[in-house]
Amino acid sequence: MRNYINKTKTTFLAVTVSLGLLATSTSAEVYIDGFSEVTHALRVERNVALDGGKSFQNRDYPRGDARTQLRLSGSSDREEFFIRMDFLSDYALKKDVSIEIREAYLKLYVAKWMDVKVGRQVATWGTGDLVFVNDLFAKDWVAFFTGQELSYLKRPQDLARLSFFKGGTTFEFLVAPNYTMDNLPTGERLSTFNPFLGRTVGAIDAPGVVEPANTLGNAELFARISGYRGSAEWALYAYRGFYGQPLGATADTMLFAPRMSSIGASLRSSVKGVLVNLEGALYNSESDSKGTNPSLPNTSIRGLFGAEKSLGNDLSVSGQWIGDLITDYDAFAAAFVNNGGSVPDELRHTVTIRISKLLWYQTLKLSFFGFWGISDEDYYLRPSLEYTFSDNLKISLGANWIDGDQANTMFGQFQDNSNAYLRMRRSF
């Protein structure tokens, strides 16, 4: 799929934050810290789809960049502000130094029972470990597949967030005036699947993407109610906006993100020393409620079951099962057959496993995370090693091994993009 590059836009949120930061900085002490980091990823297999393209200057390196991040923060009794900005030099794509505002928000403590947080933010919720059911905030899969630090999996968004507190229950409502699509491979750093050609391609043959208009009617709406009952953590979720990826196709061979809404719930608790989490959601495909259009995603039910156990001696193991059940499957399958396409499985399911071990007085962390697509017959493996030299210096080594039997599955579409990476970070 082709990525929609969400360019930074001037919105009322940015203006509000700028004025708020100016006002707050006069009464709050400002703290500054950050880090400098170099990340370099090297391909470990030939990618034929990229050999014929011309947009990527050095195809042996899907990532090669140096960045410095500055963080500024301050607070008082009534408000706080936070700014996180990256200064990036991308030597893999031969780009000049650029600046990315990852976060810039103002948080107001309106009352003991109410907070307001406005500006560019990185938001997350849900119980999944690198899998997302009710977390419908934007993701950066290119960063994830090319060795960037895990926090870069989440894309920044312009958000207005209202939080209300009543007893032990929290009510949260978020509005994103500008829809932000997931950042997906476009054939530059990583090859991608073109559904119209039926094969993996580079940037030249990547399909185009139609972005939603920036209108009030296309704003994204998020809601969550959460709390505790005993030792159990529970939450209810709702969303209205668009699918995070361009899963719809037009008659003139363009991709777009169809409208969708969802409701869901999650539960997390400890059961006899095992941390267990359950999560589920109904994804309503508003553009194809009857499931008869093969060019649109069908309404589906997604579920997650996970368990994590500490085995002692700084060793922990966890696993998850994730299922995606298509509703109105008979109509959906008939539409595919009538259009000459292969019928997707009614239930797609994936399992994950994570193993983590700390050594040498917790200065060395060994980790393995694996995805196995049981129905899709594909996989994605993430082994890593991280050594902390001091409070200010650490080095990470790892790999992204991706493969599958078919080019149109979740991980199969990114086959031949496997890489190993080195990342060094010095904090200040």
The other form holds:
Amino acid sequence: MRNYINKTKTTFLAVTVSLGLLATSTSAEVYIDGFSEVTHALRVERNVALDGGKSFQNRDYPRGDARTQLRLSGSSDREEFFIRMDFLSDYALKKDVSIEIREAYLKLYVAKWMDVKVGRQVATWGTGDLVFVNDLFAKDWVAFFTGQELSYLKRPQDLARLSFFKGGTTFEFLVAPNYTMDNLPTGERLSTFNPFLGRTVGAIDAPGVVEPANTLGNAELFARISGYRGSAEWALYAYRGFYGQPLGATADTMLFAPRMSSIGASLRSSVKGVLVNLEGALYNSESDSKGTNPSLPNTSIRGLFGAEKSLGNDLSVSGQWIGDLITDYDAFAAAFVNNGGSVPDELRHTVTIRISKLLWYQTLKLSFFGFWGISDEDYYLRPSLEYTFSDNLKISLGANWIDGDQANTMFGQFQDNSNAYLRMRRSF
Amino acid sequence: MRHTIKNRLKAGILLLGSTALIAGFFGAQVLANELSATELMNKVHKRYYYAADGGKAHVKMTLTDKRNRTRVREFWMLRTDIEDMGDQNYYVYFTKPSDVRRTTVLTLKHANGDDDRWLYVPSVDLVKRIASDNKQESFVGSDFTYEDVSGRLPILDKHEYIGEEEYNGAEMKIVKSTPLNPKKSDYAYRKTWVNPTNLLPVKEEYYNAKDKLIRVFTIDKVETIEGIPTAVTRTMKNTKKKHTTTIEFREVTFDVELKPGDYNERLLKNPPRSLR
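Next, report the structure of the form predicted together with its partner chain; the form predicted alone has already been given.
Every chain and every other molecule in the complex is listed next, the one we just looked at coming first.
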């Protein structure tokens, strides 16, 4: 497990929390609510790679945790604070009770034309449905693959977010003083692919990951300009930082997240009752501009087209096509190290489908989400059922079914990790 | 949204003030008697969905199922009209249950064409656009449809008088409204009991194609707020499923806090201080 809260982050957080407490003392009242939740995910197939794992439980369930989340909020005329923290007992990994500060921020309404939100927070933008093109904020794929509630897909980041408004146009600029990598399977809860060994492995054989040093020069920068025109929404995006995943390899068989900058755009509108979205981004692999270095990712372009239609009676259907184009493909293919899989296509196609249906006065929600890697020949299916017993009690049942023909593709690398989960939440 | 009810003659009552109020109501009654069914329903619609130029209310919605189990949703609702009987902007900020607290919904209602609707989920900082061409779908799991809440324009129906009846101690006019395009509604026709004095639709019955009663709407309590008689308690009952939704409006004001242009992503993410 990577060191999640390092020294700088703690300092940053401490400042925010103190600011929050200061705000609390000035605001009229503090509102407290939250929930208690149990999530239990059970493996539905044998995972040979994990049999050598250090913990017996890993073989049976990738997630078993009980948590209580507390949310504290308060506001005055010009400011607002919000703290969301989880008290977590993780019985799948036999960890002691821990506290996760998921959000702790202060929002300042500086002027009619400016807001500032500083502290630990989650940020989301872009138009994809569980597919991210210009949203380069940190994700927690382990939570996503093991039955946690969807909000846990977003990994909290320490950010300063400045928003400027003029007419209907918004300009946003975010700085993350410290880089946050996506949380990806490390062989503990879920097996992962080790490109150096060319096979799927558990924690013992998982490749080491080096994170960028916490220096000012390694800060992540995010920007967006967005606006409306009629019922159409447009946005332009820019990013400078690192790939969210450790896509680079060092000479001494360690993985790291290489430098990356990106620009992109999106458009979303309702066209004759169908919601349509279009998004694209160029990911510039700064350290491998010619695409000749096999241990670094090539510059690539990602395009997304999506459509959603509500069919009435609380039934809706949507689909997306995603295209990933590798630039300097000849150089890439020539340099590709054939280690456990074939060379990826120059243009890779992925499609997703979502069907959701609400029943019984929206107390029962049936949902199906599927990813199919057309070029990669892999898939990831997420069926789920959620029943609301009362305003305070909700039960969810679902599955994460992941498989692929090859061990080095997007979902293929997580094969043998399929699981079914049960989640129970009591809100207060 | 059905949260604010206007019951005043547009210019008259507002300008002449409270002494003219009673005269205004008599005027309204005389007027109602002379109106065609379509004209009457236009006035009802305008006063029910376009009261003042907007407003604010805290809404408590109680959903009761056939086994008498209840669920409660509470939210603030803001409305700003762009044009009478035309486009309107709505903003909803949920306060209960705790699972959806801080969730907001922004609706740009278009009189001609589909509405634009966005949902903001604060736990993921997600602005989700909602496919909203289906106005017959349930509003947050209640017996009210989106159309019940934000209004169905009278031009979509054919209206005719079918009688008068005493209801709650007053003589009501009964109007039958039949959708011109049956595919665009979840009922075959509806009957509305209109109070000619205050032009409130005190009761509505919805029927299917087999003349079977499917839903009943009633106004249970009226209060005069800022000179505007307002239906502060309303109920929709699904007779087949024996499911009922009651809406109570509290802290109703007809102050228009926001300009039409304020209904944007910033509002979606930053609820006004008065609601937080």
